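Below sits a lone chain in structure tokens, taken as the form predicted alone.
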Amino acid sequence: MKKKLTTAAGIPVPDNQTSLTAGERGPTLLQDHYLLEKLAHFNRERIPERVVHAKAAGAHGTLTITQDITKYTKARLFAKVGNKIPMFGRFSTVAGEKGSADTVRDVRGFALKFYTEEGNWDLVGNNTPVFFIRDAIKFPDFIHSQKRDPKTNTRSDTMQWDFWSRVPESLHQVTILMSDRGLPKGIPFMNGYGSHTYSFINAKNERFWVKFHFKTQQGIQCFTQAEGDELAGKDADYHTRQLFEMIERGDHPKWTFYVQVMPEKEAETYRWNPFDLTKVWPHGDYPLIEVGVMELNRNPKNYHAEVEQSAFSPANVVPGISFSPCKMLQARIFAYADAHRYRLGVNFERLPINRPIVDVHNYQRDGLMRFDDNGGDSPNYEPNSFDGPVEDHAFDEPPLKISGDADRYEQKRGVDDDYVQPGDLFRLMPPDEQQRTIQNIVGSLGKTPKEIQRKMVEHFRRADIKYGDGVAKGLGL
């Protein structure tokens, strides 16, 4: 027997195809609550679009622990080799809207949610180990420069290059973006990074600084600019479709999970500021340590419920994993959850895709979309005398030593601090990739005023003379 159609309140619907009217040709009656509910729900089917990372694909999978790192962290997910942790990943472009093309030159979001026995651990990173800025107070301005011109409502090369020309710390990320890796052939063919520095805390309550890396087992593969442009016109959803079809046919993409670990004390004297998001830790200083394998092996059944409503926050860490003084991370701890409360409502973590696999006990009550028993008759305040949940100081972290005067500090340690690593990266590229990087820059920077072009050429030259001269020649300067 077929299921009976009902309203959201469970009321049977007698007719879902014709409105209630006053006579055959008369006006529609306001009392047709079936019609009103249908139209009102339709008007609200589109929740507010993410300001960034709006276009995305997602998939479920597992993280399997293959190596013992318990000397660095007491997090239970790492407690035993062979542990399998269910997870969900969302992979996105940054600047484009929901309907934009997948195959555009852009940084890619690499957001992972691990459903652990101690709660959800969200690792919200990108496919690059660095970012354009290191202080979150610049973030709204940076994103405005990547979005649409308020006058023309079009994307503007001038806006983005003007910002980059005035913020030299962006040069490292710009170099990556304009290299081959700025246009991956697909989600399975790119690396993922936690990008920020985080901390591990072990059973002895010792702190280590840590960076997270996910290296693709499929190998890095990239499009040329011409190939990406052609595909954007032919199949705007190329990456989304590719990931879905790979998983559907059983070709499950995998990444090897590594960490870099720095003893807490070494951060004080390390040659780079280890909390600067525009810098990497060279592997010669802190080698990659293998942890496990992540596999994507199950497609969502409903995109809106599982991908669009998925909500990740760097604030979601589990005991044994914690934060660092990274200025960008500190701000994102607030900003991500705040964005979800705006988009999805204050109870967003009770949605099935965001719900942890462990029981939740707290004093949060009420708010939009509270679709469980709202705590029933249990107390909604603390402390109380009625067996409400209580804190456990066993999960206290070791104190973080802080010193110095409160002020607004620039994070640079040297005059050329923002140019060394971009130059090193350019010199690591084979000559043909160097040339493609220069061509990609010229194709975009060439659309901007000469004054901006000259500023950028000076930045490129300070990173590497060959780099700057190549861009200058391409621009005819």
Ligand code: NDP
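Positions refer to the first chain, counted from 1. Since this is a predicted model, take the numbers as computed values, not measurements. Between two forms, the rigid core is defined as the largest C-alpha subset superposing within 1.5 Å. What changes on going to the form predicted together with the ligand:
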Given for the second form:
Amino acid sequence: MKKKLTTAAGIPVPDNQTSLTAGERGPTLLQDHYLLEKLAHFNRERIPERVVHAKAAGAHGTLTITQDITKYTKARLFAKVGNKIPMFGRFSTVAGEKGSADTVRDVRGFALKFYTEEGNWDLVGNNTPVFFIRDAIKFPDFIHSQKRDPKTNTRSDTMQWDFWSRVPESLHQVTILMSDRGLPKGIPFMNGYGSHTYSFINAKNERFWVKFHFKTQQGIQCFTQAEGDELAGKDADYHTRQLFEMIERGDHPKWTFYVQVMPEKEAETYRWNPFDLTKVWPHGDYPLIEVGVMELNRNPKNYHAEVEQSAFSPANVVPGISFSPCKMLQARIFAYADAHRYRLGVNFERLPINRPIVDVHNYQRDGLMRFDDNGGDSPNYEPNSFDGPVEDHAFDEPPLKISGDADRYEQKRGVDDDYVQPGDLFRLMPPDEQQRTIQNIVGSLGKTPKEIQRKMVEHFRRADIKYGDGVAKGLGL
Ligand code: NDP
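Alt. form predicted together with the ligand, vs. the form predicted alone above:
So here's everything in the complex, that chain up top.
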């Protein structure tokens, strides 16, 4: 038997096709509450779009632990080889709006939520191991430069390159963005990186610094700029459709999960600031250690409920995984949950897609859209004498030694040079990729004032003379 159509209050609806009017040609009656509800709800269908990472596809999957890393972390998800952790991933472009094309040159968000028995671990990364800036105080300006010109409401090459030319720490990420990997053939064909340095804490309460890597088992595949441009016009949702169809036909994409691990003390003497988000830890210094396999194997049933309402926050780490002094990470610990409170309301963690698989006990009460039992009749203050939930100092982290004067520090040049790693990347590319990278840069930088072009060529030259000269030649400078 077909389900009966009802109002939001569950009342059967007699007619969904004709409104209630005073006579056949008369005006609509205000008492047609079903019509009013239908129109009013429709008017409120949109929620605030994410300022960044608005366009995305998502899928459910599992993380299977294949190697023992318990000497580095006590996180229970890693406790046993063979552990399978349910997860959800959301994969986005950064700059475009919710309806923008997928096959554009852009960094991709690689946001993962692992539903562990100690609560949710969110690893909110990108498909690149570094980022354009290392201090979050620059973030709103950076994003403004990537988005629409306030006067013309169009994207502006000049705004982008003007910012990059004045912030040399961006050169590493700019080089990745302009290389083949800046335009993936699809979500299954790109790597994912936690990007920031995080920390691991083991059962002996020892701290290690850690970086997370997810390497695609499908192999890296990329579009050329021309292929991407053509597809963006023909099929704006190409990546979204591709992921959905692959999973639907049982072709489940997989990534091998690795970590790089640095003992706590080594951070003090390592040649790079290990908490600088514009730098990688070269594999020669800190090799990749295999941990497991992530597989995406189930499509969402409802986009809004599962993908749009999914809310990731770098603040969500579980015991055995923690933060580092990375300035970008520190700011994101605040900014992500703050964005979701604005987008979804203060109770966003209680939405089905965000809800942990373990029970939640705390003293938070009320707020908009509190749609569980709101803590029932349990005490709503602490300390209390009535069996309210209690803290557990077994989860205390080892103290982190810090020293120094409170001030605003620009990272010292020289030791932490901004040009070495972009140069290393350019030099590891085969000649044909170097050529395409230069062409991609020229195609965009060529549309900007000569002054900005010259500044950028200087930066490219400092990374690698061949790199800079190639761009200069392409620009006719
Ligand atoms: P390695 O030779 O040990 O590693 C190079 C890495 O570069 C590999 O992981 C490779 O990924 C990746 N790579 C290859 N082509 C590109 C490209 N066009 N864009 C982005 N990444 C690419 O060298 P190092 O560890 O010393 O790093 C050298 C440079 O490689 C760095 O400056 C950085 O730009 C880049 N890189 C380094 C990573 C790291 O964590 N150390 C991670 C990713 C990039 P794959 O194996 O998938 O081909």
